[in-house]
Structures are given as structure tokens and as C-alpha cells.
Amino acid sequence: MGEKMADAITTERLTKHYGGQRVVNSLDLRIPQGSVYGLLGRNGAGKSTTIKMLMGMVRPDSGSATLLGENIESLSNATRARIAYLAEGHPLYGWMTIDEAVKFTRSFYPRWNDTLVDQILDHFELRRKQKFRRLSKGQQAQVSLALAVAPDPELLVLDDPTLGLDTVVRRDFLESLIQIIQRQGRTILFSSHILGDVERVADRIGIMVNGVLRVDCRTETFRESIRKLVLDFAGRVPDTLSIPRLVSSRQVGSSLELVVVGYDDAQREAVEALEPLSIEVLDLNLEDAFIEYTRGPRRSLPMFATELENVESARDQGAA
């Protein structure tokens, strides 16, 4: 057995509040070193202002968190130097040019790499004497991806990068950074609002509901326990459901929708009792999966953290 890797970046209890709504509800989080984490949740969740609390730009109301190993709370100069931030909207002085831009962004760093930011403006073939306010939202979103490497950090911390890019940039502006994450050792935590792009990236992701960290699993997994069924019914259906890990249901004419998480055997059984004509397991992709895990009925929906967890372990040991 190999030594367990560190966490790059935890949480316990972590607790944000605004005008007496709690925004982000004792938040437990582990991040291991070397992962790709998306943190994901629909407006309101909580995922801005727990980057924020990370980085320092917003105090907790009580919790704490580490960052590399240290307290967010006594970070060291040392430490944050290892430490990149990408803030949504990529806010930087807009009278500077890229040169300018670059030169005072170098001075705050003892470690810096020109070579990485030459190849990455002449990638997206930008001018260091063009002004950052004159930059499309594009281009800016690439500036800050270059400032944001050059220190070579061991923790990359992006909220929303691709918010408001076309189609295209964000394409380019992905590939760029799957490169970056190949680095060895790198850790990188992001949240977006497109869910293609964490599909492609993120090997894990935690999301955020109503303040409250309701999945924290590998990609794939929650991609893949995720399903809806089709149940069709000759006559009344059913509107009693004993069904477990069920996360939402929705009657649809003479059909029942059903999505649940880790179709197994007693699941099958419990749908089967209610005794449909047919029944069709549908599989998701991670933004269908997403969309409907987070328009379950709030108050009831089920914490799955745990549970996805064991039925991957279950399935692999089924599989040994």
C-alpha cells in the first residue's frame, strides 16, 4: 500500500451567512493533491462564496479551512506564492497593457516563469502592448490564465474561468488548461456553470445545494449511478413510491419519471411491485444527471456523498 496523498485544500464546518441566510452550511471538504475538482450548484448554492472564504476575500462566520496544509487563516507569504487564484470575470487594472500587466503581477512572486507566459500569449496570439480594457472577454479570460500559471502554482483556484466566452475561446481556453493540469502534483478546484467543461476536466466533484455539500464523489461515478426510469401504466399511476435513494418523481400522462441513484436489485424490485407495463432505465450524461439531481424536491432530497461511494465499491468488488 502506497502512502496516502495529502489534501490540497479541507474544510470543516466551514460557515458562511448573508442577511440571516445561511449560504453555506457547515461545509466539509477534502480535496486531495493532484486532483481536478469541479465544484458545481445552481446560482445561490454557494460555490462563489466558498471560494472566496478559501481565498481569504470573505470571513467565515465560524469553521475553518486549509490550504496546503496551513490555516486560510494565517496563510504564510511562502504558502500563497504556491497559490494561484482566477476571479470570474478576470478583474485586472484596465489602463495597463499585457507587458505592464505582466511586469506587476511577476513583481509579487519569488518564483516565475516567462517561458509559460510567452507560450501562452503567442498561443492565443495576444500583444503585450494591447490594453487590458480593450481585450475581448476572451482574450482577458486568457491574459488571466497566463498571470495565473506563471508562478507555477501547486494550487490553481478558478471561479467560473469560461463564464460569458464564446463557444470557440472556451474551447481553446479548455485545452489550454487540460495542458496546465498535466503538470504532476498540480491541484486544481473550479466551478463552472457548464457542465461539458467539468465532464472533460474534472476527475472529481463535489455539488452544492442550498448551502449544503450533497454529492463529493469521483466524475464518474455520479455520472454513472445517476438514472431516470420510464415506468407506463395501462390505467392510474401510482402516486404512493417506496422506492430507495430516490431523488425525484414526475407523473407525465399515463408514465411515471422516476431518477434515482445506484439502480440495483431492491430498487428494481420495489419499481417492479408497482407493476408497470414496461420500465426503460435511461443513462445521463453529467449535465442531464446534474439537472436532475438539483430540481429534486429540495427539502427531502437525500445527501449521497456516502452512498454513491459504496455503491462504486460494491460494483467494483462485484466485478474483482
Given for the second form:
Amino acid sequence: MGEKMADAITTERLTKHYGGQRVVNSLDLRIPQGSVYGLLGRNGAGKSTTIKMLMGMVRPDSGSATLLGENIESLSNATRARIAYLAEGHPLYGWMTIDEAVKFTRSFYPRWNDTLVDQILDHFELRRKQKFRRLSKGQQAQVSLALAVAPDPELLVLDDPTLGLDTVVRRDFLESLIQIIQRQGRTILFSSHILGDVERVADRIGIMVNGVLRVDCRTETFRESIRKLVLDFAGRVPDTLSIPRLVSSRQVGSSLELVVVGYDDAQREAVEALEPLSIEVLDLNLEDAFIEYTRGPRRSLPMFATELENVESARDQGAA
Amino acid sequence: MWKALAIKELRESAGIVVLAVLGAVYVLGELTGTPVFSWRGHGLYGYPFVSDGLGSYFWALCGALAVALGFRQTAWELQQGTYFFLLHRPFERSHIFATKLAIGVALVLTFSAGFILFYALWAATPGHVPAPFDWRMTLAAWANWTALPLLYIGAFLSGIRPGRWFGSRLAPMAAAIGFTALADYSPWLWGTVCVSLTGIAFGLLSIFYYVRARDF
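Show the form predicted in complex with the partner chain, please, because up to now only the form predicted on its own has appeared in this conversation.
Starting with the chain above, the whole complex follows.
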């Protein structure tokens, strides 16, 4: 029997309120070492707050979390040195030159790969004498990336690293990111609301909806599980639906568009019981699946790593 | 890393200190009867440390420096989002803020001490003032000097303490001004020092509480 991979990140009922609003709600998350995990969600879903709690920038109201096996409340400096964090917007001191930023950041770490920094700067055609405030958004992201990976971190946490970058720069940044971060055992958690980015990088995804983690599974599993059904009716479109694992429903003229998790016999029978003229089953790409999953007027159904067999039990967990 | 942090704080404070030095040149010109701007008449308007309006100049110049530095080191980082670059580093958060405070207090005290000393040395130099000079005349200025960190810490605390709105956010600054006024009006030097130290201790405790407890 193979040795079970330890978790790089775990959270247990992690919760945060802002004002009266619960922005992260009892988050239970396990990210195994060596995985690339994409945390998805619409604006305000709780992704950034989750990452900020993990990085100690925001204090959780309740619950707990560990990074590389240590509780975040008492994270030692030795463990912190094994973790890199790229904050949203790539904040850095505008008055610093790239060289000053490198020297400043290097002073905090016992391990620092200057050759790697030079390689990254060279790859992006950045000169050490350039001032950070004179760089474009894309170049600022590139410098931040170089500073983040230079200490050779075991865990890399990136909060929406491609936010504000144009398509070409984003693609270039991600390709470099993949090239740089692919080292055995390195774990990456990154948040995004751009599905293409996630698809390119992540092997697992989590989707947060209104502070609740509603999806936690392999990227492929999610994509393959979400189906869109288009039902045509001769007369009145039924408004009462009892279809298992229904994510959303929308009436378009005499058609009814349904988004469901999976499409098994029970669901097929329930749909056929509506007596439509025709049923069209459409596969969705990841972006469409994400949009349908997160925007539905009905509350999104949970879908966890145990996949479809356990969806029913997971529903109770997610709704808690 | 202490050194890197200290250099960063000094570099970020440099602009404000340069402005303060320019201000000091103007104020010392006024106090010594050699105004920078030519439309002002030359000559002394009072006796140094006795009836020269030094207190007003001191608070306007050194107080402004203290307040500006306090906000620059905290609220500016918050506004720029650079705390997200700095505070997750493998270094105690309290040490990062202790470095900020040490540099800030050192700059405020060194600058204001330099200002007082320069003026006192000028006044003590024979031929400058047609009156005798005794170093004890400078005691009131030094008493104000001990109260100066209060303003700096008040601004620092205002910059780091979360507030629901602008007014409540500035509450520590208002409290610091109150403490400073109390220290300034104390007829005894030891009274000024006691009030200053009490206010400073309270401010520092509050700062380290918010450093640990607040969300960034």
C-alpha cells in the first residue's frame, strides 16, 4: 500500500464575518502536497478572504487551518520561509528598483536562488535598475513571481495572480508560472475567476459560492459532471420541477433549460416525466459549466471529491 | 532583515524629513532675525527661549513632522496595499512594527533635538543676542521635546487602528493632541515627562494590540 500524501493545506470549519455578513462559511478544505489547486468563485465569493486567512493577514472568527502541518495561529518563521504568497494586485514598493526589491526580499529568507531570479528577469526582459512604479501591470506581476519563487517555496499561494493583465500577458505569465513551479512536491493554491487560467494550470478545483465551498474535485470531473438539458414543450412549460441534483432552470420561450450535476437514470426519468417534445443533452466546457453552476437562481448543489455517488450526502454538508 | 527594514523605513521617510529640513531653515531664519524671504524685515522680534514664539514654531514644524511620519509609516502602507507584500514574511510582525516605531521616534527626536540645539547654540554664541544666555532657559523646549513622540505615536496608532469612519479613526490622534497639550501646559518638567511617558506607554500597548489583532 502506498504512503498517503500529507496535506499541504487543511482548514476546518474556517469562518469569517465582515459586518453582519458571513463571507467564508465553515470552510473544510484539504489540499494534498504536490497538487495544483484552483480556487474559483465570482467576485465576493470568499476566495481572497480565505487566502488572506491562510496567510495570516485576516483573523478567522472561528475554525482552524494548517499550512505544511502547522497551525496558522502559531506558524513558525521556519515554516513561513517555506511558503510564498503573491497577493492580489502584486503590491510592492513603487520607489524600489527591481534590484532593491530583490535585496530587500532576500534578507528575510535563509534560502534564496539568485540564479533563478536572474533567469526569470532575463526571460521577461526586465532590468534590475528599473523602478517598480515604472513597470506595466504585467511586468509587476513578473517581478512578484520572481520574488515569490526565489526562496524555493514548498507551498505557493497566489491570489488572483492574473487579475488586470491583458490576454497575451496573462497567457505568457501562466506559461512561465507552470514552467517555474513544476517541481516535485510543490503545492500551489491559486484563486481566479478566469476559467481558462485554471483549466491550464490546476489539477483540482474548488468553487466557492457565497462563502461556501460547493465544489471540490478534479477539474476533469467537474467539467464532465455538469450537463445542460434543453427541453422543448408544445404547450405550457412546467414551473414545478423535482429533478435530482438540479443546479438551475431557465425558461426560454417554449423551452426549458436545465443545468444538472451528472445525468443518470433517476434524472432522466424525472425529466421525461415532464413530457417534453424533445430532450437535448449538451456537454459544457469548464467556463460554461462554472457560469451555469454559480449563477443559477437556485442554490448551487455541492459536489465533492467523492464525486457523484455521494452527492446526496454532500448536499447536506454543503447546506450546513 | 532588521537592517533591510530600517533602510526601507529611512528611505520612505526621506521625503518628509527633507521637507521638514526646509521648514526648519525657514523657521530658524525667522527666529534668528535673518528671514529666508527678503520682504521680511531683518532683526530679532524677541529674546531666544524667552519671548520668541518658539513653542508655536516648534509644534508647527516638529509636531507636523511627527504626525506626517506616523501616518506615512502606517496609513500609507495600508492604502498602497504593501502590507500584503511585507507582513507574511518569515519575521515576527511585532518586530516589523517595532522597527518602524524605532526609526520614526529616532527621526522625530533627532530632528527636533537638532532644531533646538542649533537655535540654542546660535543664541549662546556671543554677539548674536544682546542679552545673557543660560542653558536652563532651554528647559521648556526640552520638555516639549519629550512630549513630541506622543504626537508621532498618536498618528501611528490612527494609521493602524481600524475605524468605522474617518472621525473615529482619528480618535487616537485627538487623544494624543490632548495628552500633548496637557504635557505642554504642565508647569513642572517632571509633570511633562510623566504625562508624556504615560501617553507613550498607552499608545505603544495599543499599537502592538492592533498589530496582532487587526485584519489587513
